[in-house]
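Form predicted alone, single chain, as structure tokens, below.
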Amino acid sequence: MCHTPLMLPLKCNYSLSSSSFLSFQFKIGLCQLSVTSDKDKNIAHARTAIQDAAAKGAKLILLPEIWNSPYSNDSFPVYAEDIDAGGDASPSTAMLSELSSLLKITIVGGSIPERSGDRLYNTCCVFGTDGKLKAKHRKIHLFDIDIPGKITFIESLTLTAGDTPTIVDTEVGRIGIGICYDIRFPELAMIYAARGAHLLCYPGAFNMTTGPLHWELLQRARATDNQLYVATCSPARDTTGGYVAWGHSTLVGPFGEVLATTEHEETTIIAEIDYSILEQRRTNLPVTKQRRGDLYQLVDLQRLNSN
């Protein structure tokens, strides 16, 4: 394994566990869910969608950002769960844990509002086929924007930013996790790629202003820059809600090609991921080897500090 903290250029991209997946194929399910103000209904609805996707052969299932709650600063404190306590304190993640074990699937559980002490986070949980929590990603880049006449949303009024990139080894490969606004920051994706990710998963809820402009563009950019798969999952659009999501959950391949996508209605996408394509694309277009480390480098501070 490469241990250097400087991520560009890298002499080695993969650990042995990462390389062993390079001939691996599986189906992914992207569950674009309608979200209501009824938390119990949202949980039951997600349960059904996961079961249906698994029945269609999906071994990895991705849920949307904030799927158990309306997307609003007023709602986050009300719907927040204590994920670390589990059980009745976190019925959303208890359901994900139960189904991942029962169905023998990996679930990237979108995101939910998390309460930890006196702080709230926008948090994604990853569960393995044994039902155990493999990783927890707290949204690093909070959605604080103001586009006059279009949209203003300040997540930091209620939420605290996470401070740790999250990459996790699963039964379906090495996955880097981001949440929505995290996709705008190429440095995070580059760190994941340098740590050997095969796939980046971004549950997200882009809006009707930035969605048409940037949602697909950013996914294709992150996939193309790093020559890996990118999967996104949005809530379905609800024009009666306070926050209207763009939808268009998507799977993008390592050449930036859109492999599967949808419109804004509730649906589940089932698509094929083939990791052997990663090696092929990186051989055809060896940008990692061609980066000018004498001119620019990206420092992975987490690895630097750990060393």
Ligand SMILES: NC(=O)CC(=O)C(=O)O
Second form
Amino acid sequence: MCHTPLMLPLKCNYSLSSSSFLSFQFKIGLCQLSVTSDKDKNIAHARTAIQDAAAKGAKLILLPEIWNSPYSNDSFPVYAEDIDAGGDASPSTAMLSELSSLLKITIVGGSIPERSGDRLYNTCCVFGTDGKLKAKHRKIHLFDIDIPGKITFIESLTLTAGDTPTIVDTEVGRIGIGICYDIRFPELAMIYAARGAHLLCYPGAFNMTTGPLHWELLQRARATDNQLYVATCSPARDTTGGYVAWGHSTLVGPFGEVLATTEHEETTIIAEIDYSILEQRRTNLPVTKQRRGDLYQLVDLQRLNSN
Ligand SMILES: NC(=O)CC(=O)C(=O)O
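Given the form predicted alone above, produce the structure of the same protein in the form predicted in complex with the ligand.
Then the entire complex follows, led off by the chain already shown.
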């Protein structure tokens, strides 16, 4: 360790388990799913998309934000599942667990509304190749937006914000998780990068107002600033729904380059990730080493409090 945990470890942020992945290549599948008001149908549909992506060689599959339910405050309480109880109390995550172990893949399971006691969260579950739940990320930054005449959506009317950054070691590298609006907060991505993330996954449902301007820009910014891969996955656009998603699920490389993307229809992107490029980019342009830790610092409170 070259810094105290209080500071962003600017110069020595790669642990052994993180660096052992640095020549690793694999395929990622981004399943941009159509979402209906029929939960069983949504689960069956996601199952088929995951199986198809795995058949095409994807070792990591990312689903959209809120893929088992319409994206609305009215729907969240109705479609919410008790993830910790599992089984019949959470048919959506039971399906993800079953498929990840059956197909020997890692699944970053988009997000679903989660019920925990009397609270609701917007939650992403990560399953390893053994079918076990490896991590659960509750959307940290709730999406409260009010642009009169364009879009008003107040997630905090029904949802509670999570309070933990989530970074997880998987069979396909170290992955930092954020959900949609979380992508707007660069400090979260910086903390993940400082902890050795190779890839950031953001299930997200941007909208027709902010999507065209900000969606790709934010992904490229997070990837460029932190010199890592960024993958996003949106629901497909449904213009009859109350909330119209922008779509455009995307994979961005560590130089800010868009490696694969799509429009707004339902589709699955299969794209190649090669972690050797991370080292190459960081050598080409060593911004991590060139940061001025004597002038500014990022505080990783979770790490600080765990010591
Ligand atoms: N839906 C979101 O959480 C975020 C979004 O659409 C935006 O930031 O814009």
